[in-house]
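Given next, in structure tokens, is a single chain: the form predicted on its own.
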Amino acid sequence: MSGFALPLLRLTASQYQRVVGHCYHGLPDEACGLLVGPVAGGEATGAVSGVYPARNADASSRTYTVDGKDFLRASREAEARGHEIVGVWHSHTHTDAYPSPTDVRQAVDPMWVYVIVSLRDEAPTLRAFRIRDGAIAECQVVLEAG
């Protein structure tokens, strides 16, 4: 895992498919959603117990804002599990799966993992990052059965 930041983000194959599918469904705009999982010692563990597709309130191909109602729904479901929102994903429709300056400015929670799905190439590319105080560090993503 050398060179990667913590946590190791663990997605099941079905969670991955749901995230990527939602990104394609959002075209031509950016799509977005929330990741829910356990937290230990104030940090996301990297396990994902739920993925929650959301409406992009910006309805834009260049920016995203998670719809407030969708955020509230995911937050309530996370709390019911004893978990928290541990990250957000969004798509880049024409650029790399790497945080843009706008993504860095909008990174509101240093505990969160920021997942970006690039739809620029024939096959989607999903990458995850920690963004803290403007610094970007990539997290390793592992797909698990399920």
Contents of the next structure:
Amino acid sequence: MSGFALPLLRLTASQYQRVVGHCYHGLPDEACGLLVGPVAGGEATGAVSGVYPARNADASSRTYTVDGKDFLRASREAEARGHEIVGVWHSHTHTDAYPSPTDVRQAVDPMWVYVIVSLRDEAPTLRAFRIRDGAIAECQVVLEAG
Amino acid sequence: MAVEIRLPTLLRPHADGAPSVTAEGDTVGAVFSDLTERFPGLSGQLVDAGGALHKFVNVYLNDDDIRYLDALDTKVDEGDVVSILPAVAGG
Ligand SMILES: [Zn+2]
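Which structure goes with the form predicted together with its partner chain, now that we have seen the form predicted on its own?
Below: every chain and molecule of the assembly, starting with the one above.
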């Protein structure tokens, strides 16, 4: 792997609750949303200043598409803070918290962090990844107070 | 007609890193032609080979998705803001 440093994704407890809560709320469909945070040297730093639930325009249990209007709204809020959209999260209702071939094929931005929440088991599993040139690398996730 | 075009992080490297640029034209399509003339790296990113809006981007004129207006023929006014957003999807 040509060394790109992986960000350490840092979520506050309330951000984590908001992400996971939105995923449960979306059942039986997949749910999705965006992460906003600072960018340094063209890379997401792993810091998250806001999590933005979005509508799944597909309204599907197998696929998701972030509603364009919700993306626009999140990007304006990001801009107001001097931040950027730095990632997307979505749920897997019946599979692992690991990028599917579709997730890899459709990954948008190589600097983003891709968060996947699996709701398959009784307790949710949240994992984060970099997807770059078709390669998946897992980012560590740290939950902070707040 | 001069409008502001807001670029997603992904496309900024093709526009000297700028988050937004100004371009001229009477329609979204004309504005995109002006833009890609100045930043050739953006050609093929906005409009597909058939001349339609690329399916991997969503384009908003102020608050409205141009697919629900007149797509690339949508008229623009001085001071409008055109936001180019990536279409984010997966499975
Ligand atoms: Zn997925």
